[in-house]
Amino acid sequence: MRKILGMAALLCAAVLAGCSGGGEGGQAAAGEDAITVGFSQVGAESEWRTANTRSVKEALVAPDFTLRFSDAQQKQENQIKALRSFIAQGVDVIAFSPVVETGWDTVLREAKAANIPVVLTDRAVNVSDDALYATLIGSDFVEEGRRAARWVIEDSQGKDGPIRIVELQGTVGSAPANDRMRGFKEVIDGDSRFEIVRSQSGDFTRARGKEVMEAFLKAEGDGIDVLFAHNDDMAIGAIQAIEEAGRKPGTDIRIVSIDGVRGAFEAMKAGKLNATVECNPLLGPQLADLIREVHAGREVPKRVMVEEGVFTQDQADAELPNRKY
């Protein structure tokens, strides 16, 4: 009877394991050759980072990769203990979208001391030696911060100052709260008429930049003049709020937002967001054919962008349908 139950079980974790790429049913077998991927992602807090996993899961696919995912539910101690499990497991090629900046650099070594090449995706980390990490893809967050700041600075053309601007922050310690925060005062403090009156996070979600605009508005009264928030999903719950307050979001307060997510152009085509700067989270495509060129152990660029634009009230209707997050 053990003997019996020990190949049971054996063979439930060989069905298992096979299982573990997230894949639909029907799809092929992976490969002899395989190249098993260990990803770790931040969570599930937007449409963007939604959208982000799918494009991953639909590239790291059979007969090319095996694909263990995790997701960290944006904990940092969550995210390490994946990777160390990654490690455990002896993947080929680990990649992750670190939740924060700081804290990796323990972990990495492990990987490096284990012969495991690192992916970063999405977001940068600050380590003590950059040869922990292969390459990093994502986008320039300091440049859509940057971007923001000439849109309101463009839309201001002609107003008297002072204009008081009130930031929905993303998560604190994130490269992109970091890096959007920086680029975007970069520009605006070059123009006296701009006041940053609040700043907080509302940690990249709908529900949280609600909760926040909220105090900003109760704290300041009318006297908000622009809105910038570092995602779309935050912009889309202060919109809510701004409504719940009696004032026109898009009018008596103009708001910009970074993602360029359907929910974006959707509140853009009803007039209550101004503007979207897009941080594209298709990646997937990008991020396979790296991970290939890594595991060869070919070289690759250390840092690799994606091309993305800035969207407009006047171009959401005909652009809308185009949207594929």
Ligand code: GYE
Contents of the next structure:
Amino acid sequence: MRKILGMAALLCAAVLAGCSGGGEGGQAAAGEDAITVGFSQVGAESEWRTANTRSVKEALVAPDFTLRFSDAQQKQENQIKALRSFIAQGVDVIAFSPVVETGWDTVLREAKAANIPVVLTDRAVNVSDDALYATLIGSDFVEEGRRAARWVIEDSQGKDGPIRIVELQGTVGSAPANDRMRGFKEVIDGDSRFEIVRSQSGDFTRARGKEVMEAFLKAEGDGIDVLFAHNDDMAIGAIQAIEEAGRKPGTDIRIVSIDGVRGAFEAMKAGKLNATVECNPLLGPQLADLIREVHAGREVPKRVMVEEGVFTQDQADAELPNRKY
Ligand code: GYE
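Structure of the form predicted together with the named molecule, given the form predicted alone:
So here's everything in the complex, that chain up top.
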């Protein structure tokens, strides 16, 4: 037995040099050809993100994978540091969910020079050369923004203008904030009754969502008809602000947000949130498959989409037990 293990270790060292990805030892259960993946996560800013992290950690496990996980706490500089450390360790594949869209050219070139393929998850980047990453798996954020706007229009049938909208944006410069804003505006601009009177970032968190909504309420008084929040967490924070201002969320101010997390379904059941556009965070299994393909040098599509829908208050009760995040 000892001999066999010794031989396996030798084989690993000699033939598959670097197969342990830079060898911090440990990970006894990882198979001999386990793919070492360095994964840099955005942070833990929302319910969506927590579910996404869980899904990734559950999918990238031994014996097929050795996972090196790093949390960037919503800071690009931390993420760049993590990517550089993965490169130095010689991981097999880098996967990451970029906090913002721009500023990745240099570090991605370093990964390329080190021959480490990069898989983007969830959020896109804006780079000079698309060959700097292998593929992106994530949702269509522009379409999510359009869906939110279509819901607002449908829910405003028979209502006269002006219908005044406030918008809580996600993290400044992030793909979901940029795209959701664009998709929403594109559709809402087609109906002259609507006006987006305020739009500001709440950084995808409940705390900031509440703060910014307080400022909106102070500035606009009773003049807000609709809130569009780029994620459920900010909407949930805003609901608190609206209640504290003595108004009724879901009635006085109609609210649509994005993600479809459990907290949103609970808020819909309570009549405080009107609709949520689904954004599925459970990318782990699809990500694992993509990493396997990329690592094996096989051709993969440049963009892999996640399918999702829209849910309203009347569906909340029936759908809640089915929600997995
Ligand atoms: O909508 C939000 C999270 O990038 C799609 O990030 C993701 C977004 C998600 O913080 O809740």
